[in-house]
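In the form predicted alone, a lone chain appears below as structure tokens.
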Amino acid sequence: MRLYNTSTKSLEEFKPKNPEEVKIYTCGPTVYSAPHIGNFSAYIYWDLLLRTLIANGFAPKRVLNLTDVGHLTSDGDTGEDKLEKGAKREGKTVWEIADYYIDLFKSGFKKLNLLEPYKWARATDYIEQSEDLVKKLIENGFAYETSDGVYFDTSKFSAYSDFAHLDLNHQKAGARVAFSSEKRNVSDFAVWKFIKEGENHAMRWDFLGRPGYPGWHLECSSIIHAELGEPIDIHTGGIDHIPVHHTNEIAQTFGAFGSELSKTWLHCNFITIDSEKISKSLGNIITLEDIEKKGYSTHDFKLWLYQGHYRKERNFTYEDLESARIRRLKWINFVLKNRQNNAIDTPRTPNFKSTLLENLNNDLNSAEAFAYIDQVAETINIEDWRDVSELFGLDLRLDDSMAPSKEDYALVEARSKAREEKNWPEADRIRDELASKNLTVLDTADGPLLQFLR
């Protein structure tokens, strides 16, 4: 299996310490909004890697981490905390906002029958492992307090600049991180912010004798000491990760723990809307809510976001969306015909799934392997559509109670009679009846496909 490190900019074949135990650890959100499409596609891409492990015999355990404090408005050390916004907007408490955005996530997890990870690891469940790397970074020479809050000094740690290749030496203040006058340099960044007097933040708790809240940075590295230990073998994100939120990452663990945080980093790339970048402010949002309304299953994005890669930037249309769906359609009349044809007892394509495995194994190829079913798919049984379906985690009705008969069928070549000879009220009368069978057909250039309903 060969994987794109980013620390290295090259494929490498994967090889975990403990093949039983591959300590894989992926960024969530911050949960103060609606998680939209673009914020799933990486959630998307990584259970894609959880599969493909499995699948070669690996036994994955990943934690994912919930940020419910510390990520400021800015990525940085300023502004305003991103759980206070969202409570004003919406005029809850903090506390609220969080359950609420991560049942949220959550039910997009399920919706997308995603795998779930080791551990659901929310930021203020590890206040205390926080405070005490804090302590272990001051200790260490590594970070220093001002009046604001602690900060890493990144002059201490010879290596910062490597894993994005950041030229500090040409960095301006307010560039990257915000500049305070008490930073020793640019590029160092808050380990722990102190709230100032009369500053509304609800989240507290006193540490080095005055109220503040760990940086959002510190969190990641946190929990992967106290759930999985350093070194991991994957750690995964989007790029907009590596510049800052994950270089920091690695300066924290190392400063703290004098290790190397993960031997493998997969970074996915983002998903635009009419080439422009998901953004509140340009009012492009759209969630997995907003597909369904139109009538689509989460499925169907979620195969659409397969035809691409993870390493390449993706632009999203309903009418690449609507492709996704017939393609996704096309497999399930597939499957529905092996069904009604008893096609289980028929024999299995010859290397089917080593084929899948292949392109899955190169960097996580699923464009490659789904061009490959589409090649096979009028000759593979229903067992090989259950690979396909567990491999990708894609619902293909394999498991429904009722199939589509042979009778169905017929209702189906009547229809496309009637339709050409424009026998409408035929048509119509065949669609009815279709429909009070929880059926329905979709016209395409390839030729009618049946579905159901529901």
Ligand code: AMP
Second form
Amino acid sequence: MRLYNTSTKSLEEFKPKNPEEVKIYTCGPTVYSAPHIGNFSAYIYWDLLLRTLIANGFAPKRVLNLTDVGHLTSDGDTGEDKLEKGAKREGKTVWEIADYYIDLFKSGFKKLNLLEPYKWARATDYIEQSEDLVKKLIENGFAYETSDGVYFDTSKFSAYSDFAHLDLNHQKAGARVAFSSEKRNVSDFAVWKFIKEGENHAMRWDFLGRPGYPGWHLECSSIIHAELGEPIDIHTGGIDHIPVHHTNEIAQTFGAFGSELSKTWLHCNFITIDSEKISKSLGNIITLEDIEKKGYSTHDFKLWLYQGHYRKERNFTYEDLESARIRRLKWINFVLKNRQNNAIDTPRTPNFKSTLLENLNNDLNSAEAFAYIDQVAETINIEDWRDVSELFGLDLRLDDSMAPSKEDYALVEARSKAREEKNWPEADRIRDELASKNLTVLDTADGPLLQFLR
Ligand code: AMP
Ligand code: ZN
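Can you switch from the form predicted alone and show the form predicted in complex with this ligand instead?
Expanding to the full complex; the earlier chain stays at the top.
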């Protein structure tokens, strides 16, 4: 299985330390507002990673964190805590905001049929571990206290700029305005923030003799240490995590435990709309609920995403989602026909699953795997379709108690004939008859496709 490792910038054969327990960490959401399809795309891509690992006989142990404190509106340790911002916006407590958006995120996860992590790790459940980590950093000479927090001294970690190929000299010149006089280096970052007198920060813990809260990057290092132990096998995130968040995670883990954080790093690219990154600040957000309201399944979105590649930027349009929907519907129709024909007698297609896996083992090349499925879709049997469904976590209505009968397919043919003959009353009558059986027909370039109304 070959994966593109961001830290070495090369496609590498993936070799876990222990195939029975492949340690994986996924940077999770900040739970202060509704996740959009861009946010979800990462978890959909990494679901394919997990399923591919499993298909290769590995047993992944994946931890996914939920950031409910400390993520400021700016990456430079300034601005408001995002949870505080959400609480003000909605007139709720920060705890209510966190609970609400955690539930919303998990419900999206379920709808998308993504594999549950071994552990959902909420940052506020790891405060003690985070305090211990800060203490270790201070003891080891990697962190220092200022009037507004504890900062990691990046000059003490000589490899600090390596991961993201940062130009620290240039950073110094460019960022002078925001440079706090108490910070030793412009790239130093907060591992703990103190709460000033009168400052309204509901989540607070007494540490180092004052109320405060952890810096955003800290939770990932402390959760990994507590739940998996470093170095882990694979660390995943978005490309925006490379220069700051992941760079800082690596530094903290080295400073506290003297260890490498992860052997392999995978980063996914952005989803855009009209070539602009989907983001709250641009106001071009589309949620899973939005696409559902338009009559699409979240699995249509999933299929759309897997038509591309995790390292490439993808521009989302409803036209492309429609094509993905039709492709999934076509596959479902093959499944339904297979079931209706009781196709258990049809033999499996030789090397079907191994060919799919070969593509996925090539840095998760789902697009190639899909092209192959289309090539053989007419001949593969129900068990082959089950492999497709399992490898991609796609709902293909394999276990649906409903399946159209031979009579239903005869009705579809009769409707096509009526339409050819321009016998519209008869075509309408058949449409209504199918509707009474919860079925409808979609006319596509490849012929009519049956779908369930509900
Ligand atoms: P946020 O809650 O806005 O900080 O986003 C959380 C994570 O979602 C980011 O760190 C990104 O990795 C990912 N993300 C945000 N916007 C997009 C996007 N348009 N496409 C893909 N991923 C995104
Ligand atoms: Zn992280």
